[in-house]
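Have a look below at one chain only, the form predicted on its own, in structure tokens format.
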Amino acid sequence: MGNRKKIVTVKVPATSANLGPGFDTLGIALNAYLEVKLKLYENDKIIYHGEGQETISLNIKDNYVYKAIRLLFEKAGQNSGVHLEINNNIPVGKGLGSSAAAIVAGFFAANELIDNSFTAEELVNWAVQLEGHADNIIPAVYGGLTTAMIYGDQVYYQKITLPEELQIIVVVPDFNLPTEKSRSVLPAQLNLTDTVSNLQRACFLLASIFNGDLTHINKAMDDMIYQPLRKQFVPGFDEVLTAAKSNGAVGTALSGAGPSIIAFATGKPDGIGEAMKTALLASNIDSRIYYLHPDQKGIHLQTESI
């Protein structure tokens, strides 16, 4: 099983999860990408370029792309070595879905290499099990704005195409915030009032985007539960949100587990990004600004004969 005469190239978008109130549910695909080239080989070899190159362990067994490939090969009874080349343009450890992109890339590239032994639904379910939650995995695969639901042990999703005029600004602080640390401050139990408020806001946010009416999404993205606890890890967080809104952002939120902060705009985004960067600098935090757009397609696969 498996074709030694082909190479598979996979591009997977960055993602931003939660969007305020949609914890472990909402996610959006963004046009920054992880690209993986994979072929069967006599032994395992990995080449890594791009974001995280200095900090990511090149021990192949620690690499999420490789872990996903090996898991899939195990399910398929395939034991060949692989030659894996990774080009990563997604900031690592910043709340932009770098691990989800790696897992998705590994599963889908490996599946393509062994002639699509498994369905996309199976791959998605296994990717969610490996990642631990679906909010980044689903938009990485399908693109757009997605809402994920776990029912039993199956993942279900719906996708919304975003308004064409939507501009996305992401400010990426110059420090990492591991998801485990960001999740460590979350409460074991929630009070009913906050839960209802977040449910209202998440539903309002989805309906607003579906209808193309962004008038009040700044209110809908004002998370009541998770963001207030997590913002302690991002110096100047409140000031960044204020700066974004006062310069024209229609909605702002912590991106995933952080520390990146995402803002939506319908006009020119430059002033918003610079204002957010300046607000972080006031707290002695350097950052990079990304001016992005929604990725509507999700994963892109290409196969070549060699």
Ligand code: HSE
Second form
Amino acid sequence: MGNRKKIVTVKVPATSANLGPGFDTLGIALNAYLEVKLKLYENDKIIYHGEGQETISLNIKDNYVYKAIRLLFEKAGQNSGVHLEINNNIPVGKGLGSSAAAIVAGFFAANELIDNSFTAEELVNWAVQLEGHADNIIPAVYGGLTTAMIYGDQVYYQKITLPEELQIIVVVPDFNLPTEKSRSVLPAQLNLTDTVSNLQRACFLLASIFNGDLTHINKAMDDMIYQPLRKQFVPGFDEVLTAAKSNGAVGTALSGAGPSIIAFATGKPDGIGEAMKTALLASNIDSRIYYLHPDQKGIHLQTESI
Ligand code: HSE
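Moving on from the form predicted on its own, please list the structure of the form predicted in complex with ligand HSE.
Once more the chain from above appears, this time first in line as the rest of the complex follows.
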């Protein structure tokens, strides 16, 4: 099985999950990418460049790209070595879907290399099982703004196209926040009033974006359930949101499990990022500002004969 004479290149976007009220449900793909080149090889050789290089290179076989490739090969009964080159531009451990991108890249690249034995639905379901969060996996695969639904043991999704003029500002603090730690403060039970508020806001947010009317999304993105609990991990969180809004952001949220913070804007976004960075600095947190756009396509696969 497999063609020893091809090289597969896969590019997968960063993602921001939750978008405020859509916890474990909504996600958006962003134009910062993980790129992977994969070919069959006599033994495993892995080269890693970019974000996470210092830490990930130390235990490269624990890397999610490699793990997903091996899992896929196991399912296909393939045990050849691989030559894997990873170039990562997605900040790692910052709530921007770096693990989801790695897992998606691994499964899809490996499947392409061994001649597409599995369907995209199978790959997506395995990716969600391995990563744990459909709200990052789905936009990484399909792009745009997506809403994921787990029903039984299957993942279903819908995608909506984002307004062209949407600008995205992400402020990435210089510390990591592991997802397990960020999830450890989630409540075991929810209050009905907060739950209903979140449902109203999540539906309102989706309909606003679908209709291209962003007038009230700042209110719709004001999560009642987990952000109030998670913000203890991001010093200056409220001040960053206020700074973004008072400089023209139309919506703000903790990005995924954090610690990054995402803001939406429709006009020139420059002042917003600076204001968010300054607000974090007031709490002694340094950060990087990313000015991004939605990625509308998702995974990009290319195969070359060699
Ligand atoms: N929805 C998940 C969370 C995303 O917020 O914990 C984790 O990447």
